[in-house]
Each structure stands twice: as C-alpha cells, then as structure tokens.
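The chain below stands alone and is given in structure tokens; this is the form predicted on its own.
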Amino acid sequence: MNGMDPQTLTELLDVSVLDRLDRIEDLPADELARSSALRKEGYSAEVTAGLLTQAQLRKDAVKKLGPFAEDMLFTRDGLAQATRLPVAAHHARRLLGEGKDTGGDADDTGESADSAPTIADLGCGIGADSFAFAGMGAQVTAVDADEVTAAIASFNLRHLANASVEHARAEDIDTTDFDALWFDPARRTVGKGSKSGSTARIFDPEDFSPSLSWVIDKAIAAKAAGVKLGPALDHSLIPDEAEAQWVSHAGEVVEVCLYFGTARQRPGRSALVMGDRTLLVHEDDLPAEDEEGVGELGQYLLEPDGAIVRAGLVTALCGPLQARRVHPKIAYLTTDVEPTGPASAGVTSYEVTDVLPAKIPSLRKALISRGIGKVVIKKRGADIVPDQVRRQLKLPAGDKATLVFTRLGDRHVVLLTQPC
C-alpha cells in the first residue's frame, strides 16, 4: 500500500546510502543524469530509484514540514496523508489542553518524562503528528499497521527520545493506558489488479482501517481524543459527543477533525482558517434561520474559505461582514462595504465591476469590448467546465479579470470582477 518494499527500505537505511541522499544535490539536476551517475557509483537500480524518489519527496514535503523534510524519509501515500506541521501543532494543543504551556524541555517545566501526558498516535503514518506531540512535551507511542510505514516513522522520530514506534494494528493496542488518543485511519487501499502499488480512495467509513465506528467508540471512551478525517465527511456521521472542526491552511481545506473529551472545546461544527491570519467560526455564530438574508448584488462578492463552506457555516459571516447571500443555495456572499476586521480572514473578496450575459457569444463580445483578454474563471451554481469556456471564448490579448459564473435569483450570470 505504501509503494515501497521492506528490502528497498532496508537498503535505503544503510548509513552510506542515507549519506548519499543527503548529498544528492551534488549531482546534476537532470534526473536521467543523476540516475546514470548513481549507477556509475555502484548503486543498484532499486537503490538508485529509491534515492531519486526520496530526493523528490523531500522537496515535495517542504510545503508541509518545512526544513524538517530534508532529514526525513517518505512514501508517496504517507506524504499525501501527512499533516502539515502548523496543523499538527494545533492538534497537539487540542489534545494537551488549549493554552497549557507544553513546550520546552522537561527540566524547564519541572516535569519528568514519566509525568508527561501520554498520547497514542494510532495510524501514525510517517509520523508528522507524533513529531508535533512529542515536540510539545508528550510521551508518544506511534503505531502503524504497515511494516514499512512504521519503520519510516521510527526513522523520522529518531531524534525525539519521548517518542517510540510500534508496528501493530490500532485494534491491538490497549487504549486505556493513555491520557489521549489520536486516530488517523487509513482511507486509501491498493487498487484492484495494481502492480505498481497505486492506491484508490475508500469511500465507505466502515472500510477505513480501522473502521470509523471502532475509532469513534474508542474516542468517546477516552479522556481526550482526536480523529483526523477527509474534509468531505458527511455531517450525519458526526456523533453528538464530538466537536467537528474543518481546517484550512494557506487557502487549502486539509481535513476535518473530531475532538472528544477534554480535547473538545464546544460541541457541534466549527471551522478554523489558518494562514497569514487565523479565524475560528462555530455554529453558535450562525444567525437564526429567519435572519439569514438573501439580497441584491452589492459592490463586493465574497468567496468564503473552503473550511467554512464544508462546515456549513457560510451565514455565520453575514453579521460581522455586513453581508448577505446572493442565492439561498450558493456559497457566495455580497456586501456594499469592503470587508475589514477579523472576519475578513474567512473570505476572498472581489470588487464587482459588471454583470455580463452567460451565453458564450455575448460574453465574448462584452469582454473584448472592455479590453479583457485573460480570465480566471470561478463558478458556483453553474454547470460549466472552466477550461472549456476559456477555449470557447478565444480572447485576444488584453487585460486580466476574474469571471464568476453563478446565479442571481433565477438568472445565470457572469460577474466581471477584480480581486481586492
């Protein structure tokens, strides 16, 4: 499932091979030339492929793990499911107690390793969350059912004395031994007939490994627990005992987490926007149904962050931003006042300069007459394919604008906008 066999990993973990990986930038940038150079140095085809793959994965991992990536090993699926470091730190704060000072050395806090809170990371993957848990003072037991993944996690956590790794199924761990539990059930499986280790997404939560029902039962019984899942989670699967928090980081929706016990701050749904600015929205912030406004298009169109949309909390922004919906079923807001203040971190703002017809011939004519030759196309409530529309428009060179295909009442329209 991880795309790497144990023998290849064993060879990669050889000290001389790891040293070559750390110095791989000494080789030419071209991959074919690198491969040829490594073969001339005596490395087998398998080890050469492994070195080149790890070098690329380390580059890819910088977006999630920053400078720590250059000292780690990965599998493709492990990196894809790994938590970004700022988000992992947020997980750690939730499990260890929001506002509690968990940083620093044990000597600084007066705590020994024996008195530190214990966390079981069940389904640890390459170890990103365990890295944050241990880095913030917890005693961590990281567990993964896949042999190669567990070995990679062990390598990645080797500098943290308060983290250990076990190759085991989550179901075989005595969860009552820990102060907090963290679950990241596997949501991909090897595709049928796959010879390359390619994986496919699992859609039935009971087919996750471990199953979602097993995870939730253990989480409810724990003192504190968190469950990381994909952001498309059906709201009907959220148990009453949990807080479901959708998270976006740097504009990308990355997860929904279910928090239980002392890790839960408030029951219900919330959305956390992380980036240059941070915003937390909770369903308690929603207006009453009879106060949800749908009105005329204003000077500004507001696109709520994806985490807020996934959490179903779009109208929670209406009051703080003096905004209203453009349509009762479309996640765009509009306002006559340029968004400012904390809530503006939850939207991308566009100034509306015109409302254009949605028919391609008429739209093309309108754009050309305004000197528009390059467009970014966005859509909500419109059955279009942006790349196809762009080709159909065949615009000559000109200014850049953002086109928003949407609905105003029963009308399909195109809003000509400029980002604020």
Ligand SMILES: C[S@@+](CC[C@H](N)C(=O)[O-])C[C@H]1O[C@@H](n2cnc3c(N)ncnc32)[C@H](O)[C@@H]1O
Second form
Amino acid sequence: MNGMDPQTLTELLDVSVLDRLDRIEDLPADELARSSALRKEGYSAEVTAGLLTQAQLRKDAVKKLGPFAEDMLFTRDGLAQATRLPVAAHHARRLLGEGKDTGGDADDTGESADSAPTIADLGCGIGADSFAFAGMGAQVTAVDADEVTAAIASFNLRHLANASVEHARAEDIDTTDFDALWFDPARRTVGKGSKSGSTARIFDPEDFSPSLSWVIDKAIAAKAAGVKLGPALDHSLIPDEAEAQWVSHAGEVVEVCLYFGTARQRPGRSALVMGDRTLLVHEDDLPAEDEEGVGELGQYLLEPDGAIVRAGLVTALCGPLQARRVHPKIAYLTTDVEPTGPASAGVTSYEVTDVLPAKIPSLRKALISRGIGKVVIKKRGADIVPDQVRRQLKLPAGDKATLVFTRLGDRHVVLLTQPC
Ligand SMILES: C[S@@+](CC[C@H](N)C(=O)[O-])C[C@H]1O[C@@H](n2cnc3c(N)ncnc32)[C@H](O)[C@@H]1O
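Form predicted in complex with the ligand, following the form predicted on its own:
After this comes the whole thing, all chains and molecules, with the earlier chain placed first.
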C-alpha cells in the first residue's frame, strides 16, 4: 500500500540522511535544482527521490498534524489515511476518558487503578492516532501489517516511551490483553496494474482490512473500543451495541466512528462539528416526527454541516435555531432570524435576497439585471452540474452572489443569496 520499498526506507533512516532531510530548506526551492544539489552531495538517485518526496509530504502533512509533521516520515497513502491530530485527540479522549477501566480487573490483578490504560491500535498506519493515544498518557501497542508503514510508525512514535510498534496482522494479536482497542481498517487498495500506485476505494466492508465483521466482533467483546470508518457508511451496518458519531473538522466531513463499551457515551447516532467552534448533536435531540416542520422560505437559508447531514440529524437543529425545513427531503433549513448561539456552529447561513427561476435563459436575465457577474453555485434536490451552469450563464463582470438550486414544494427555484 505504501509506494516505498523497504531498502529505500532503510537508507532514509540513516542518521546523516535524516539530518539532510531536516536541513533540506537550505537548498534551492526549485525541485530540479534541489535534486541536482543532492546528487552533487553524493546521494543516490533513489535516496534523492526519497528526500524530495519526504520534504514534500512533511509540508503537506502540516495541515493534518501541525508542527509535529516536520519531524515525521510518511508514505503518500499513509498520510492520506492519517487522522487529523485534533480528531485523533478526540478519539484518545473517548478511549481514555471513558475507556479507562478502573474497576474489577485492576483490583483482581493487584494493578494500581492509576496505571496507564493500555490501547492496541490495530492497523496504525503512519501512527497519527497512536501519537494522540500515547501523547495523552496511554500505553500504546501500534500494529501494522505493512512492513514499511510499521517502520515509519516506529520512527514517528520514537519520542513516546509509552508507545511500541509491531509489524503484524491485527488478526494475530491477542486483543483480550488491552483496556481499549482502536481500529481504522484500510478501506482503499492499491489499484491493480496501476503503475502510479494509485489507490481505489473498497465498497464491500468485508473487503476492508481487517474485515468489518472481524473488527465489530472484537470491538463488541472489548471493554472499550473505537472503529473509524468512512462517513458514507450505510446506517444499516451500525450494530445496536455502538454509538455512531459522524465528525467534521474545519468544514470537511472526515469520518464516522463507532464507539463500544465504556468508550460509548450515548447509544444511537451523533454528529460532532469540530473547528473554530464545537457542536455535538445527538439523535435524542430530534423532534418527534409529527413536529418536523416544513414551512415557507424565510429570510435566511441554513446549510447544515455535512456531519449533521450524514448522521441524519438535520431536524435536530430546528428547535435551537427556530428553523424549519424548506422541503421534507432536502437538507436545507430556513429561518426568519439570523442564527446565533451554540447551534449556529452547525450551519452556514445565507441571507436570501430573491427567488429566481431555475431555467437558464430567465435566470441569466434576472442575474444580469441585478448586476450579478460572479456566482458560487450550491445545489440540493436539483439535477444540475454547477460548472456546466456557470458556463451556460456566461455572465458579464459584476457583483458576487451565491446561487442555491433547490426546490420549494414542487417548484424548482434558484435562491439568490449572500453568505452571512
Ligand atoms: C487507514 S490506515 C490507518 C491510519 C491511522 N489510523 C492513522 O491515523 O495514521 C489502515 C492501516 O491498516 C493497515 N492494515 C491493513 N490490513 C491490516 C491487518 N490485517 N492488520 C494490521 N494492519 C493492517 C494498513 O497497512 C494501513 O496502514
């Protein structure tokens, strides 16, 4: 899965090569110039390529892992699949806060109730989740079936004395030895016959590695467990024993996590919005079905955060935001008052300035007459391709607006809006 052979990794792990990587910004930024400077210094073509790749991956990784990235190694796939650090810290809190079993077992074995809880990270990748678990005090055993990935995780966790890495298959680990289990099964595979090493998404959960049924069996049997999966997970695959929590970070839906045992806070579905502000919405916050109001378009259109939409919890925002749906099947809300307060972290708000026809010629005319020349296009419940529409509109220069293609009752309309 990793796109790096073990020999290249061994060469990269040489102290002098790592030192060169840490000082790579001393060289010209231009890749060709940088490459020839490294070759002149005596590095082989493979090590030079490895250094350039690692330098780029470190830069890319800062977005996910902050400044820690500058001291880490990556594979391209490993970085793509790595958990963002604030989200990994949330996983750690769930497994540690509620996952720490200070009850029977500790007393029976004579262990102090204060000893660090043990966590097995079964499919640790480059080690982002393990980094958070160990950084927050757990005794971590990180396991990966891929040799290069396990070696990279070892390197990345080297400063954390309470983390160790094993190159092994999760299926061969005795999971009963741990206070908590963490699973982030591989859901992408190297494209068959692909020279670029590009990966393809796996759709059948039984083809995840380890398979979802194996993971769920182990998670149900554990004292505490978390399972990270893709946000498009079919709701019918969520076991009754789990809490399913969809998470967005900085406006992007990043995962659904299934929590079991003492890591589970409230059974059912929840959505956690993480970013400048945090919001937790739970299935228990949903109004009764007969109170799920659909109503007239108000002055504001609210676009719920993707985690809330994926969790099926859009109407849980209606009460706190004094909002109603624009359509029973469309995930937009509307209100007459601009959202404020904690629940406003769960929506992006737009002020509606007009309702325009959805047919392109009439829409074009209406936009030009209002001086609109630049549009951001959003859609829900409308069968359009935004880029195509933008090309068809061919607007002359003018003001900027957000167009929302949607439905009000049976009518297809375009809402002319401005972000609040
Ligand atoms: C999605 S990545 C984990 C990412 C990790 N949570 C992080 O934040 O960096 C899944 C990892 O599982 C590993 N893997 C796949 N099958 C495995 C198995 N049967 N046992 C152990 N590891 C496995 C892959 O090599 C890959 O590194």
